[in-house]
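A single chain, nothing else alongside it, follows as structure tokens in the form predicted alone.
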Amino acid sequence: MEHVSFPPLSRFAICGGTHGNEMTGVYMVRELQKKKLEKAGSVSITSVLSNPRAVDVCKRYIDKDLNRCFTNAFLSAPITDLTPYEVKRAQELNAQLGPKGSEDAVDLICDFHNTTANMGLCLIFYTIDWLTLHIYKYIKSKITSVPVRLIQLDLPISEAYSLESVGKHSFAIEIGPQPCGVLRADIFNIAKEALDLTMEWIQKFNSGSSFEGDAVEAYNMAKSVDYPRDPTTGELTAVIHPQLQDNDFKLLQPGDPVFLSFSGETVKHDGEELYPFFVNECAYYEKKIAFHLARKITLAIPSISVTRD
């Protein structure tokens, strides 16, 4: 692949509290703001507590999941007295960090999230972006205490629904397991290490370092699976099977147990071989998702460096 160059990264936004009960990002941002960190080497830093009202009451959101409010449709919707708080907040954040898809948007956004699923450290991307893939590769090469994985969602930026999609380059960091409303030192420290490595990579990139091309593995979202439910009441009739619980990213083969009914019957996987993730995620019960399934793919990435005038 041909070498690719990008302009320097001059503005980096670090976000947390997009979900008000995911405490790693909340305290990451609070610590940055307490230190009044506005510059790191060649890059200016903006730290944002994304959903302050939800943070204040330690809830995922007030009216609507903020991390589903950054599509072009929501960002351009007229504001009325009936507009959900999170849609208003998404438009405020878009004005501060964007506008989405414009040359005025910040160069890089990283949004910190927690999951109750046993996923280790995951970086989540939308479109294939060579620069952020190199950041992922760098983080993965340095962190050995937990698995570091890449999740890729096939959505055009106009339909990308989460906060980080506002930036020119972007990714979300998803780390767990951590219960909602709880702060764990081990989880926080891994997230902090990932942030420090991201800043370290930016300095290397801006100073003229060239990063060699390579191939990286990614998990490409295929579909979502709901819990078995009573067709009349919609209530659950089964839970995640013990053999699947805590086994995110372990290949799921036809015949493998996925659910255990309350009457003791096992429900088995009957589709193609895929990789489960966000298994039994607490916040996804309301979304009617028991887990996502992904295909493992390999992405070839070119060598990159900063563009020089």
Contents of the next structure:
There are 2 protein chains.
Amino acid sequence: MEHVSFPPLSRFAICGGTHGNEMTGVYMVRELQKKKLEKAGSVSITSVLSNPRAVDVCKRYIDKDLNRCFTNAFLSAPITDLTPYEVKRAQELNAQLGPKGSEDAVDLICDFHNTTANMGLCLIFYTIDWLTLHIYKYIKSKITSVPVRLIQLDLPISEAYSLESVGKHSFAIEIGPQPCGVLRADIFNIAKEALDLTMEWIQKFNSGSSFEGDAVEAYNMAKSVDYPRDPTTGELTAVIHPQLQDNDFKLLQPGDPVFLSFSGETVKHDGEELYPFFVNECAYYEKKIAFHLARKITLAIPSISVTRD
Amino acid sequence: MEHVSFPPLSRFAICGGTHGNEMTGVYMVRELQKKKLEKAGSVSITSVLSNPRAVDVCKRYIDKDLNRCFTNAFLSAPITDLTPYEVKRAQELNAQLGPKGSEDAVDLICDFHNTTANMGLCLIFYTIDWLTLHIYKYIKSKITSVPVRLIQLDLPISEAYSLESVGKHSFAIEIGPQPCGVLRADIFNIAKEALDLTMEWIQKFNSGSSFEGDAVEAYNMAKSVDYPRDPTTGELTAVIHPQLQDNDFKLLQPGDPVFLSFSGETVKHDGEELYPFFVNECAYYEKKIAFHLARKITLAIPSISVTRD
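Having seen the form predicted alone, I'd like the form predicted in complex with another copy of the chain now, please.
Okay, now the whole complex, with that chain kicking things off.
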């Protein structure tokens, strides 16, 4: 595989509070802003509390999930009196950190999220980006206290709906389990470690270090599964089975239990072998998702270094 | 100690959704209502979704915490256009299940709650009530999958602020850890087991069984501790220390770590030996409570049986 090179990363944006009740990112950004950290070695730092109104009331969002508002369609939608707050805020953030897909966009965006699912530390990315994959490889090699995994959402960048897609390079960090509205020291410390390692990697990259190629495993999103529901009321008729609960990324085989109904019946997995994740995530009840399913893939990544002027 | 007797329990109210995002009670009540369970042996059953508007939007409350609205003062407050929804709802529930302190009140109320704290199964009660303590003893003797504990909030009944205080006898069931807005099978099954055991005890009691006296341990609420906060913004400057997190009911001794600041300093417990509970409960951030502290006490309970006509 060829060696690849990219220009130095001169602008790095660290975002949190994109979901106002995911406390790790909220406090990560607040602490950075208290320290007035604007420069670290060769890189300028912007820290952004993405959805301040939702943070104020400790809700995921005010009118609409902000982290679904960064498609090209939303970012170019005309603003009227009826435009949801989060669509307006997405356009503001796109002006500040983008515009998405342009030369003016910041070099790297990292957005912090929490989940109630037992997912450990995950980096989430869209299309293949060798630089992001190298940062993942670096973080994974250093963090040993929790599993570190890579999730790929296979969408063209124009349809990529989340905040970090505005950057030239980007990833979301998802850490759990942590209840909404709660700040846990263990989860915060893992997030802080991942951020420090990202900074460390950027300094090495910018100063000319070369990083060897490798192969990394990723979970490639395949489909979503909803809870069994009462067709008239929409209320759940079953919950995640105890054997699936907290077992994110444990291979689901045909016949494995996935739901337990209130009347005591077990619903079994009846498709192909796939890996469940975001199992029983709080915010996905309204999205009609009990869990996602992924295929495990291997990505060969080339060696990388900064472009020499 | 003397033997005590009470009239049969002919009316039992099972409540859930008093906090609209505590899902165990919401689904416990929904399932009872689907089954149209109105009578079980010698007892009539009422199941009540206490705060339906909060349940609809999966929030703890709409205007005001409903489970702080059952003091005599709130229950007798005149209703105006400015009265919070939950105060009106508390008066409705008092009319349906009470009136509090009267002969017309239902015999027993059990209200289901969840916490994000690692508290296992707790029964919470106010003033000493031998009948409630016998139900606790019965549940504790049968449930082995999680710790079962008893919490006493020492308030006169007129100041007792929670829904169950409307009943002649009453307790709240608090189960955790479970994130707000999430329904876990393991937590639901423990709640269901506690409810089934309560029903079983009532049937035995009503049919003339005598229950022996005993001594039970209880945690008597002593005081609350807030998070260290920035005095101007109110934002946290420290989180629950990893050594305290998830260690509800583990004796705190002077010098034990309780908070970890964002700058890495440990704050230590400096008072008397006490037992922490509701450690890092989501809903208590706004109440300025990081955890409660309790003294362990022993309550001698007399033997009990139904009053013979």
